[in-house]
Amino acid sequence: MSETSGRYRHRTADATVTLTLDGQPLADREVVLEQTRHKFLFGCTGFELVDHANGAAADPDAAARNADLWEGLFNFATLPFYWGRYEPVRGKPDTERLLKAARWFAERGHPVKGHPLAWHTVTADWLLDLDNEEIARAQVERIERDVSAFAGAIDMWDVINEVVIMPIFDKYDNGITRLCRDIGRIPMVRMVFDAARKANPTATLLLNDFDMTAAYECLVEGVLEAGIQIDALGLQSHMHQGYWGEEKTEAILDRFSRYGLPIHFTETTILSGEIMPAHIEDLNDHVVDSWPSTPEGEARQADEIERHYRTLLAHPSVEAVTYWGMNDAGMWLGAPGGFVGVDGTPKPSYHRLHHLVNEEWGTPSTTLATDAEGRLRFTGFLGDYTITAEGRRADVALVEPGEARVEAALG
């Protein structure tokens, strides 16, 4: 935690606890204090384990080692809510399923955010036999529906995805675009989080885009000077064409921190391959027959991911950072972005990131001792803490940054 006493201030506490054990304080002993959770959600897709939580994966073996490397990394599950996969026949949702994927994260402490609930791409086919008015009451009626039946297991979702381009999206017809261009932008956000917010309002509900340029800003201003109430806002970095750098980053999180609300980064890659060409435009178009990693791609692909992790975990507005896809095998567009190659092998980025995580973000089982009067203190980052003496153990948080003044009972 060499860095604390600065870059990191606002994500760690300066801690006294008192410890008693039976009703007195536990004075001069040899405890073990353990970070068991960061308040600081890492996150990644949990796509690949929705089989394996469901006990349908193909290799059973190979679905339980990558489940133990994904924990040994996140803490944040995102799970698949795409319109057009997850109701490809109107009124028969994949519900049971991803239900059951849901409640295998939370179980194991992991909170899960959906993605997404609308958006024009990988949406319904079926939406276009409908008019605009019943694509609206379709998708309001989706929501409702979903956000209803997933409350308590997911209480985070994507609301909307990629607005700024909705309206003029032109790759191919869909029913989405076709609202967005008939009701606006606008309209279209406040319909799909009044009914978000109506089905779990106490759900945290994000605008979420790819585009970082002032058209995203203008958006996100209209929609907060219409009264819509956005809980964080979301940013994606696919970083296909190479990593952004400090200096881009810090200027991302500096125009977008300016509304004072959570920034989540949604949608993180950082390629541990050929960089993409820069002259592409939609990510889309880029199609190779092969995308391998490389030896070279490996060790800078760890580099910047300990860069941009560092970045972000330094700005106070981020509360959650999500990497999109742990494996190479299955990874978006095919490329090498996992941090596991497709051999189930973990890459120099997964042990980078793992220390980091683990040791220097967090506290490994470490032997420590009480003073006098039964006190122990630490600095810790944000989260969840487990100290045991005696065969006896206690359950402390640190929740807030600063001085933090806990009294715990070993039980």
Second form
There are 2 protein chains.
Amino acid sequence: MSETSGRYRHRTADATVTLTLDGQPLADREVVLEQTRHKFLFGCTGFELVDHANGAAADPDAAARNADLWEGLFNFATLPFYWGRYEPVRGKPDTERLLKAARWFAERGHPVKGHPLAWHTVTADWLLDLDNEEIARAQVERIERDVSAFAGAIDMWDVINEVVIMPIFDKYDNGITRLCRDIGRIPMVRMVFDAARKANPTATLLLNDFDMTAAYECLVEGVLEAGIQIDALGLQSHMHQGYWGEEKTEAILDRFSRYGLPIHFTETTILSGEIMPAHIEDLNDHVVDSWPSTPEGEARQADEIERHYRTLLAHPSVEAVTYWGMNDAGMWLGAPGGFVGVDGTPKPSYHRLHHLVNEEWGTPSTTLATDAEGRLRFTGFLGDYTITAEGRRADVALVEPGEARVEAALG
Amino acid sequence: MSETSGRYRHRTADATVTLTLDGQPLADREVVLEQTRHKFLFGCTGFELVDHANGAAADPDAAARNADLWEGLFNFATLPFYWGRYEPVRGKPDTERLLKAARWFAERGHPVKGHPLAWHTVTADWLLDLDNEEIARAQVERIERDVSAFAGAIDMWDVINEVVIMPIFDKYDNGITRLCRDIGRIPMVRMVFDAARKANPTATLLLNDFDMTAAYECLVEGVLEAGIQIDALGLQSHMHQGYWGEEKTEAILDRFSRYGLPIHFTETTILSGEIMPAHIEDLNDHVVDSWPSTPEGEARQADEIERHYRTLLAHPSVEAVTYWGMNDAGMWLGAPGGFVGVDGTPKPSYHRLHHLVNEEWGTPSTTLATDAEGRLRFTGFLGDYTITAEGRRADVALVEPGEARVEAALG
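Switch from the form predicted alone, shown above, to the form predicted together with a further copy of the same chain and output its structure.
Entire complex below, previous chain first.
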């Protein structure tokens, strides 16, 4: 049974389910309770399953095993919409393949987030041939087109990424930096949010950044003062230079939760190998031939994963964590940051998080008894449950923390 | 004659003055031209002259020499309005003394800026006894009272200081941080600017910060998007950890000039002694028994002062530089950052800046000749000039760069 003590109280409900079978209370009977889904979004990139979802994996067996591993930990996927890769040739977007991938997740009940709709990195090179007004128009049209095309399959978007640095990014020339420098950060945010909102009014729209300083606070405050509706705030958390620790993480949560917005920890990476030196400012500057996962690193990673997820679940503002790559294979910068090694073997961190999500915080198949009035009492993490008895089944959802009184008919 | 070549072209005018005496053109005559005031604001703290202006200096002769030295370099003063010192007991503000000081400068033609009206540091301790609504009211009333009382003598204010860090400042509890954290940075800026604007609609109102990162950009963009009118942007430039150099200074100017606002370099400090170690984050943490000015340091300071002022004058957005203390005696942190040593002797930096301001960029008393139509042609830095001939005098002002055609009657 799940851990529901003080620290995670806001994640749980005390349920009283009145169970009926054919209209009669199912009194004094053993039933089996199981949580089938967390309300909390345990997310990960779904990039590694796009080929699988399209039936195009090079090694279908390995891909299927990978999909199983993925679903063992996660219930929320992020799919890639980097403009430069999604539409390298103007007018030829990679829609069908991504749509299949999004539907693969959606059909399994996993919400999908698209990442990102506007960003200065990996943006379309062909923007450089346009003037700023044309870039703005292309950006808006791209958002309207893609957000509309994926509505239903993808109803959550990182609308714009890394706006703090966007207008002063100086590694290379690109159309989005040009435009943002020209019109300013807030008009840029307004433009892309307006386009996304128009294309899918019910979507959850995020602002996402890696800058955890006062700069992002100032940006958020400016955006909110300007009346732009942000549905959730994305905080990137690549920890290639070492796990942040509880104190830093809690200080960040403390600062960014004061806007009253739901928080998504996005792009979380915790290494199971050597840590990147602290003096490196742009993580992209760290280029190494090989970056192995090590036994000591894997033990440390498992501990840090546990500490990090405990810290995040303990904070009421956090609604999602998106880990940035389940597999070491294909990971950004070649870093050993996955839950699964390059040979496809789950690391200790995989087992640790699996235990937390499915055992400590989840409710695996458990036999309980109803009382004389057919009532079943349990405390569990918010999410979806099934109750089975007599070969029949009822579905129950715990949506809000606190007391939950539910009636459920075995069907 | 002043240096007016390309780099400072925007600071100069090509004047054609038609000079008359008793209604007749003063043809083919020698006249004496002299610049009496720069339009550019060469500023400094005036803290060190407050006692002198009040006739209360402990050593009146030394104070008078100091005042002469001050006027040898500067034409613009900043006076202290730190709330905790200005009104340590609620309802007992230090108005009269500061008003005398402000008038002393104003009577000599030097505009005065008050610094600051709202800041979390050196703020009034008694705010801690109030709730946030009362703090807000006290802050607004303080601004309205003081800006009104000084109008005419002080028509320029650092309205609010260091807003980027204000709500997350964690060195000690204070009423302004509490309030700013509660209501947010932009509403805080709006509140204090509204109060200052109401009390003196024609005043020049500044936002001032030491944070030169994207955080200050984001704050400025948020404030401007929110429709708050900022008259000039203050960029602090304490260089206790070493002169920034042209490249960094120009990069900062490049980033902060894109809002189209006049820029004031405020709180400029360049040392003539040992440099503070780079690892110190809050300059206040560097506490030393003695921090002497050294011969090598003084030579270096003179060069860096020249480079810095040249960089700033070359940028068209910069309207003012405020040096943060002419005298080593009494300087913030005990740093040897003044133009005048503790014994009252001007350092090489004093002579260097004096030459730049008064010779290279100024027009010291110069004999010129009018042509057959009584016209006098010269190129000079913007500001005020006198022309004397026949024991009579005319005043001429060069206000805008470019061609200036002026008529002037010797009076």
